[in-house]
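Below, in structure tokens: the form predicted alone, a single chain.
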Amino acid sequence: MANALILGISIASIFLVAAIGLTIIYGTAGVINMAHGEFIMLGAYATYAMQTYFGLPYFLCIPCAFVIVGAIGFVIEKLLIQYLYHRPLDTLLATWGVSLVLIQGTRLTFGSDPKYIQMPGFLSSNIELGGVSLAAFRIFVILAALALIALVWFVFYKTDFGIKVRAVTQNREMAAAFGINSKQVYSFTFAFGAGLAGVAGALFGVLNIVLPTMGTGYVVQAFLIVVTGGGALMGSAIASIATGEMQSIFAMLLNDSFARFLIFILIVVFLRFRPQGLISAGGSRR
């Protein structure tokens, strides 16, 4: 069981990874947005091109991964998103078409063939914890997660655009009337949840190929994770907690397909009974 549990924590923080970028964009703008994945599978591409033709370490690429996927999140909000505001169904398809320009896009200017992205030698070794073997860079993604968390927290309650941010989720007008520019708080807003999504995409990169569809595997799950949080910053750690330690219990009890069987079962009868999700992030949005 011991072992379950600390697998669980490694499965916790990918899950938490790839959703703290949309907990960001829908918990403040309200915005489903479907290309997230893509976002990631940009940071995943931006990585690679980084360490190939600019000979960048992979630690500098993460921040860079940030900075490109947080650019072209902007560069997208002002040319599409920013017309789309309260208009939830045109978003979603909207943000949909975008994530298949991106994968026709990455797949036209890289190839289909798989990339692969190369991690520092010291984070390629196993470390024992509690009788588990845990590879040293799972143990990465961890304490990257509560970077991500930490930095999330002081932007958004540490700094003024934080304090502009949760003025503009609560209430757009009143925000206004203090001088505050709620398209502009939005575009930064989107463009800081697409470059969180890009060092995922980095994180993501290691663990797995890299693909113009790689996104895909993710979007799902995080999009569940963001839902059950009820698109609060906590709400989502605490979902991706629990979603994660569940998985590894009963992939242990059972097997890794049936577990993520019941673990969708289990979020449809929660989100039944509470619809609002366990923390709800309470803004109007008006």
Given for the second form:
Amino acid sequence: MANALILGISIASIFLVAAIGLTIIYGTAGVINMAHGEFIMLGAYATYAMQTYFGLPYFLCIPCAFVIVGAIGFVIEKLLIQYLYHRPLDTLLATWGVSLVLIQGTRLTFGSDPKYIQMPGFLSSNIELGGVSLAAFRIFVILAALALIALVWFVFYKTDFGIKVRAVTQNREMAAAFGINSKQVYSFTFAFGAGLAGVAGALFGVLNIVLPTMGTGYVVQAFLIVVTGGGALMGSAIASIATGEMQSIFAMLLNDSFARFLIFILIVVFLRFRPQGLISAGGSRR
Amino acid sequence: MLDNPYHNKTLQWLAYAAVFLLIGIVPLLTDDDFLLNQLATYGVYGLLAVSISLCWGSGGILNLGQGIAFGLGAYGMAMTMQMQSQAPGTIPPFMANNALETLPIFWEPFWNTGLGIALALLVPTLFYLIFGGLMFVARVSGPFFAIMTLAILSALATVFVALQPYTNGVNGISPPTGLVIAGTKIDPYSSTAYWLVFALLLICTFTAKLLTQSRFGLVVRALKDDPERVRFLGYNVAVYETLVYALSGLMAAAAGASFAVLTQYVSPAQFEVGFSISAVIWAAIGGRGSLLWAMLGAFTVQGAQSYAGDAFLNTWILILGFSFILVVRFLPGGFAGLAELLLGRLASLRGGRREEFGQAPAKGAAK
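Could you give the coordinates for the form predicted together with its partner chain, as opposed to the form predicted alone above?
To see the whole picture, the full complex is given below, headed by that same chain.
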């Protein structure tokens, strides 16, 4: 049981890292970004490219992935998303189109053979933790998840940009009346969320092999976390821990696939009784 | 505003009749059985697009998991066909390979062809009724509902892969012989199969069309624009939403069942997210607001995929993705929206000339 709980924390950290960018994009701008998984994939490829072609050390590749994918997100927001804010269903469809294009574009650029990201030697060992042997890299992911929460919290609650974002989220018109350029805030929020997905990709590229289709599995999972959490940062964190632990415990009792199935069903039932999620971010949007 | 011929009901029915007449005479023009089978498969995709258009175009309920009904229907039919080929008391070979000795209890009804086909259609419909009921009563709608359908879809895919001994996992079920109904075998590569799919498509599309024009359809269409107002007018919104969702599920199940008959094969690929989304893409490019255009969208995209796709496989998905983005961004009504716009322009041009000294048609007054 203790094994399952510790493994659950590791799964939870992966869920959270995958969902954190989406939480920001969805929680503030209300955009249903179906290309989120592909942003993760791009992050992995950005890391791979930086490492292979420029010989950057892995730890420098992570901020690079943030910047590169953030920039791609910014361009996509400027070209497409900003016209669709008042049409949520269409955003969902358009971003699905974006994900098709990104997958195929990556396949044409890098080929469809798997790529591998080298990680620093000291992370490739195993660490004994309460009788469980956990890969050091998984511990690193747990730490990264905590760091990302701290980063997002800092940006949202301790910077000028964060104040503007929260103002726009609460009441766009009123914020605009106070001289906040809400369009620009949305663009940068989207870019920030995309960048965080890029960081997720830099981490997941090590856990799994890097493929053009590696992102597709993350979208649904990440969305369930965000919707269950209610679009707030803490909501996503709690939802990740809850689902991660459940996944781990159910998987021990049954098996992986049934655990996944059971969690999906539980989430559907949960949302039946609490459609606004655990912690609802902005009351006005829904 | 003058009458737009696009909104003329008589003309609409004429257009439907003309299109179906064209599709209907195909077997008289060709005796290439392979081509007929391929075209019949497009018919199945067309039916799937119609089912999406009914739910999404009329009711505004975007369903990204239509593969749930399609896949369940296909599995039901494939199981029926599999049992038809079994001698009484035997179990399908893949079960024996997976160390099963007796037929699982939920396979038993499929010994009976009629019961099997009924289950193939009713199980998905019932599933949609329950799931839709749960969601719509909780007033889950719009993007959230879409995400939920997606979640259920991927959960189902996982289960069908995991239940290897009962479903043959990723390999899926491939019944050795075609479907036998009332003593006659339906050869999937024949005009008979084509006619069957054609009849199904015809019945479903015309029923759906009649439904959208009925009183029920009127309430459903009102839901799309403003569910809150419909609720205040005293209608039980959840009931209407659940019914139209379940009905579209029934059609998708019928499409899935025909798919299994045509291909003699079913696998968890039918539950893949990509497949369900392609169905939404067909309806969106063709025009979700019109059943007929949604169907034509499926024909066009799938047709282009098999012919153009073979020639430049790699760029095809790129083209599809870009055209989908362009349609969503600039042409939310799809080609149906374009046709509506052009026909409207045409009508006001002619009308403008005729009524030159009368009331000028108010330009841009309608939306």
